[in-house]
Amino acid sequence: MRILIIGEGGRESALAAKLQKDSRVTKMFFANGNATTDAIGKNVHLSEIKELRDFAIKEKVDLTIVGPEAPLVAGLKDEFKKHDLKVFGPTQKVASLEGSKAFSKKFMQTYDIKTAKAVVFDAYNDAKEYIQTQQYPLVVKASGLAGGKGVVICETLEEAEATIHDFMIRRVFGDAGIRIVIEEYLQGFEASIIAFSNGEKIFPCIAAKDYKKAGKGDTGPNTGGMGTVAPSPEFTQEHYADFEKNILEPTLKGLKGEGFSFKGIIFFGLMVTKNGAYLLEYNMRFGDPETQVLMALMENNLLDVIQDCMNGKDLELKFKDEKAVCLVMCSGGYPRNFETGFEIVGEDKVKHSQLLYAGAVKKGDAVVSNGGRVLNIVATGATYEDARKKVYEDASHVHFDYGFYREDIGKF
């Protein structure tokens, strides 16, 4: 099989990595990649829809894999469709479902699936004058695909006013804030669930958890993400169960209800309070950094899932009875201003984990930092400690100038 995989970041080298080991794939290619996957495959620079169709016409490619959303939001299935190739994932419809968080907390809401209250606004007095009678601190978001960043907790009405100005007027995220949504405050944890759906059916993997703040004990701006683990040491079975019947099983009613069956990947994102679990959001892609220790755990063999999912067949996932832990390492000033083109040495001296490339290329013989998270440190253990020792000794001798991590990643 001719695989193509769309994206640059460590997810995609950790669908690769799983995906080499298996010798039906002969060849794997990658747009745009980075130092990881060009060493397992070949990188190709393309970023135009049609280009990605041409390239995988002319390759004869027998399979496409999207990491991000900006394809999927912008049609890439549907052209693809077209063309008789076959994507793993969504098409732009029900991508919009991730693509727009106005269209996503309709859905919820028409279906009953449990959610924060929330109310959408296009005009901008109209959201200013609905906060000034709102409890704090209050959620607010952009509507559209804003890279992770989209989604502020204002903890003052001042706070809300200076966000919905941003987004609204100023339109820092561009067109992705010219909608919002205001949705209530909920106090918890967060939780990942990533799961495969076959057309017919959704087969959920294991609950990560995801660290989405910038500093050591989630202090500090919102971020792609600064690590993962899983299982989540504190989603329970009670959970589980709460998440299937109020959130899971609503859901997949939906999709069919609305005509949304598709084949590949929906993302729950999670907020657990003491009422059980809420739905904050859904990514129809897999996550990142959560792919990268489902990976690591996962023991099916991922190209037979993928092709299970495409022919409609039910899934039994299974994965090892251990504890995985990804550490991100980020260029200085992520998730704002920060510098690429570094140096990364001391790849040779990671003995206990597996080293992921993101935010980094091969230029000559070095590799180079070129993005704002640029490795992923992945380790496995039969505790959480186990795993956090490996990655963090690993990650001691890893060095690029200005790089920083968090100490905390897996510590409970």
Contents of the next structure:
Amino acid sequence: MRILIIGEGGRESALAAKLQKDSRVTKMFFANGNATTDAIGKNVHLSEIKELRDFAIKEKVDLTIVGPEAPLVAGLKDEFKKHDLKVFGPTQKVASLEGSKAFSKKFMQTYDIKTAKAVVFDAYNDAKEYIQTQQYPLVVKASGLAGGKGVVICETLEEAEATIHDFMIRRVFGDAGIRIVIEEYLQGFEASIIAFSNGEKIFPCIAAKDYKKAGKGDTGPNTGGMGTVAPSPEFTQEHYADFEKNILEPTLKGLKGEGFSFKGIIFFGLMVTKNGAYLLEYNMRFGDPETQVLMALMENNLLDVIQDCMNGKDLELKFKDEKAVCLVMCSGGYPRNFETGFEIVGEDKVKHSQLLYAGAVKKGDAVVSNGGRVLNIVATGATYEDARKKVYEDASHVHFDYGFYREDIGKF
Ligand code: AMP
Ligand code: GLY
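In place of the form predicted alone, the structure of the form predicted together with ligand AMP is requested.
Let us now look at the entire complex, which starts with that chain.
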């Protein structure tokens, strides 16, 4: 099989490393890939959907796996389907469950999926009037894709006023912010549940915990994810049963009700409060860095799982009875301004973990940083502490100028 993976993060490296072990996989292409995928297959520099389509036709690609949301929301699946190219992922319409927060909130409300109370606004004056009457903190979200920066937790009315002004009048996210969702603030802990859909049913993986804030003890700005653990130590069997009943089952009903059958990933971003699990968002793709810990624990052959989904077969997902920890090493300054192009050294001293590059590319014989989240160090162990020790021991040998990471990933 010839496989094309779209994306260039640690998530794509983890998928590639898992698929690489399969003897049926004869060739892997990555657009655009990174230093890990460069060693596994061929990185190609393509970004337009039409270019990717032409490439998949020319290279006789049997299966395309899409890492990030943007190509799905832009209609990659629809375009590939016209040419009988197989894609593991939803059509543009179904990807709107991630691409439009207004659309997904309406879907959640229609199908009684447990979520924060929210109202959608298209008119600035209506939104401005509404926020005068609300309790704080209040959550303001740009409806469209805003690179993970479109959600603001507003502590005060003044902050909410400034945020809706930024989104709707100043248009800091362009068209993504002209429609907004204003919702109640939920207090609790977050959990990520990534699930496989075979078009008929949804099969969840174990819950993962993502560390979203840049600083130790969950301080500082939000990031794309500074680390993960799986299984989530906080997400109990009771939470799981609650999730299944109040979120998973009604979601499936909604997907059927809307004719949104798809073969791919549905990722539930949850907030668990004292009143149980609430759905914050759907992502219609693998999570990053959740995928890294899930792939480390998954016992199934990933290609079998994907093919079974594509063929509408039921899955029996199995995960090792161990703990996995993933640490993300970042460029100094991330998630704000940072420089790239620094050589990474010490990889040869990583002995107990898997090193997956993310924003890092080969340059001659060296590997240099080229993104905010530069590389991941992933290990498993009998306890979180076992896995954590391996990760941090290995991380201490890997260096690049101004690199940093959180010290408390997997510490409970
Ligand atoms: P979203 O993209 O909707 O998942 O939001 C991004 C992040 O904002 C989430 O991972 C949460 O940390 C936070 N967030 C979103 N909605 C809420 C909410 N209703 N209450 C509290 N925090 C939220
Ligand atoms: N780690 C969260 C995400 O992939 O959206």
